[in-house]
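Listed next as structure tokens is one chain, alone, in the form predicted on its own.
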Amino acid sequence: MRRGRATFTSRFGFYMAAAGSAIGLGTFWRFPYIAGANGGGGFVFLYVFAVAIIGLSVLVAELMLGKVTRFNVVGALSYRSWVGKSKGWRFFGILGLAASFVILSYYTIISGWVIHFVVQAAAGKFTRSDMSSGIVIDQLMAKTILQILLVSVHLIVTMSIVGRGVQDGIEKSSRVFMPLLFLIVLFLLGHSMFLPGAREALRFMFYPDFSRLSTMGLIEAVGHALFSLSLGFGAMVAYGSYLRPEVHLPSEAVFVSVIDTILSLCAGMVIFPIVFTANVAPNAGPGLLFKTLPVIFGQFAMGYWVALAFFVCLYFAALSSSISLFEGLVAYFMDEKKLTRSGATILVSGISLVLAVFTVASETSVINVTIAGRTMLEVADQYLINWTLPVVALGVSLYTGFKVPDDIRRQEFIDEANPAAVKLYPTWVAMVRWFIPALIIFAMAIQVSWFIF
């Protein structure tokens, strides 16, 4: 184990940072639209099941790799004490980092949109009677320079946090904006539960009608379970490397998984009552947040405050996503390329800005352009989240199950004061060795057959 690695100062600090990583932009932007596209309750049931069975097990594995090795995901997957000179396992870590860069590049664009929408909400734009669907996002998409400026603002904010380090940057900021995010969600939830469409929305979300769920819905439930917990990017391996030695990993993983799942469900319970009250189709797609909801806000009492609170909440979620993706990449460049934190932060920011500018300057709208009936965001989701993340999770599971020595796994998993951990250990080992790899391979085979036929 490496010594001298920075650590979180408290469990609460880790909880807020890890919860911020898990409760990201995907919780509020992605979960509602894919749940709506896959029929609601059936998908929600499978998603919760996937988090409990697959996500939780892989989360323990990623945190364990980071905590034991004190390395980033690439360094942890090529730890010499376990694999010798073999470099094959590095592929999974590099694949996860590549996915981080791609997702970070378009997340910075979406985060820039959210900043714009916060400003528009504060100016009362969404309470005007002449507000029409998509007008704000369409006007923004026509302004390339403004989008690049918004991307730059978001990157500067993220850099200022990550560049200050684990304790002074990530942990301190998470202690502030994560409790604020929880309070805003409670406010929005209280508002949505009193809307006329709340009852229909709750039935849509929690009544499992599996007849409306396709085979690809099962695949997307697994992919989103990994995505919502920030698994497959290297972020949780990096966060695990900052944990104190006395931390009991299964307990931390359960807490993060439960909080993430609750917030994902709350996001649906905030958005779907608004959607059903306004008689909008729940499967409106990625444009739901930026085209449909801004028009709806103006139809409700307290519409100004609800719109402002919603987009501020959305930006906190976007910022937490960016911080975790940033840190996973920064940890790689610090560990493997021996850069300073400030140098690694600038490098990651520069690459992300170039990728984002390329996307914006292409003069295509990632909302409006479609490929085989799917928007660009949906295509990116399909290939990155439904393909890349499961492959990385497959590698992490097999590596943890077969390469990490059993005595180390036991030491990190078992708490002698907790009999349940002793009993669950053999089950968890079987999960990461056999069940999760088999399930992921089966899911990938379904996707390949679906793609071909």
The other form holds:
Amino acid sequence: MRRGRATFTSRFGFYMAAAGSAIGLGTFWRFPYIAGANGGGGFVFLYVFAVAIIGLSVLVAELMLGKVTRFNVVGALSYRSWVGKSKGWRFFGILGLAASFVILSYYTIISGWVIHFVVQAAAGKFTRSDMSSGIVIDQLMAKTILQILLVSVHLIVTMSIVGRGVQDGIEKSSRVFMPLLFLIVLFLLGHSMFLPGAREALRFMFYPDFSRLSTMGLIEAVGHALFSLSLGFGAMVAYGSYLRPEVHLPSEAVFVSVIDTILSLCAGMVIFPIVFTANVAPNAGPGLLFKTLPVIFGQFAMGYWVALAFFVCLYFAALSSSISLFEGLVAYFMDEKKLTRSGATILVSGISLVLAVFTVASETSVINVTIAGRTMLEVADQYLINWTLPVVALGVSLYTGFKVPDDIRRQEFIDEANPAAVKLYPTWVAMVRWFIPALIIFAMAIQVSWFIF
Ligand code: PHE
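Coords for the form predicted together with phenylalanine (PHE), given the form predicted on its own:
Every component of the complex follows; first up is the chain already shown.
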């Protein structure tokens, strides 16, 4: 184990940082729109199942790779004493880092929109009588410079936190933002549950009507489970590398998965009652949050506060996830390219800015331009999440299952004080060696066959 790597100061600090990574735009923006598009209950059920079966096991694997090697994802996947000089496994790490940059190119744009929405909410825009569907987002899309400015503000905030390091930046900020986020979600839940549409919304979300589910829904559930737990990017490998030696992985992974799933369900329980009360379609696609919701706030008694709380909460979620996306990349540039933390942070921000400017400029409107009936955003998002993440997860699973020595895995997995971990160990090994790879290869094969035929 190498010396001198920063660590989280406490379990609570790690929990907040890791939960901050997991709970993000994927939770509040992506989950409701794909659950809505896939018919609700059946999809929600599959998603929870995918988190419990695949997400949890891969999360243990990613944290383990980081914790044992004390490296970023690429370093961990080419750890000398496990693979000798062979470089093949690195490919999965590099793919994960590439995925991080692709995601950053739109994650930062959407985070910028959220900043704009916070400002508009504070100015009372959403409760004015002349609000109409999509007006705020459409006006924003028409302003390229404003969007780039907003992205820059978001990048500066992210940079200033990541640049301060693991303890003073990432951990400290998460300790403040995440509890605040939980409080805001409680307030919003309290509001949504008393709306007239609440019953219908709960039925839509929790009644598993599998007839509305397609095979694509199955693949999307797996992809979203990985995305939502920040798996397949290297972010969780980096966070794992800052864990202290005495920490036990299964309990940390269970905490992160459970809290992330609870928050995703809460996000649905906040958003769908609003959608059903206003009688709008739950399958509005990526625009659900930015086009549909804003029109509705004006109809509520406390609309001003609900809108403001909602978008502030969304920003905390976007920020803490952006931080971990950054950190996965910063850890790589620090470990492998020997940059300083400030150098690496500036480099990652610079590349993100270029990517975002390119995206904004090339598609004046990522939400409105469509290819074969789907928006640009959906297309980019889908390729990345349903293709790239499963491939990285496949690499990580096989590597952990076959390359990491059994005594090390055991030592990291099993906690003598916890008999459940002793019992679960063989199951987890079988999952990462056989079950998860088989399932992912199967899902890829289906997609490839659709692609060809
Ligand atoms: N899990 C985050 C979300 O749900 C996305 C993310 C992926 C964040 C990878 C960091 C790293 O929005």
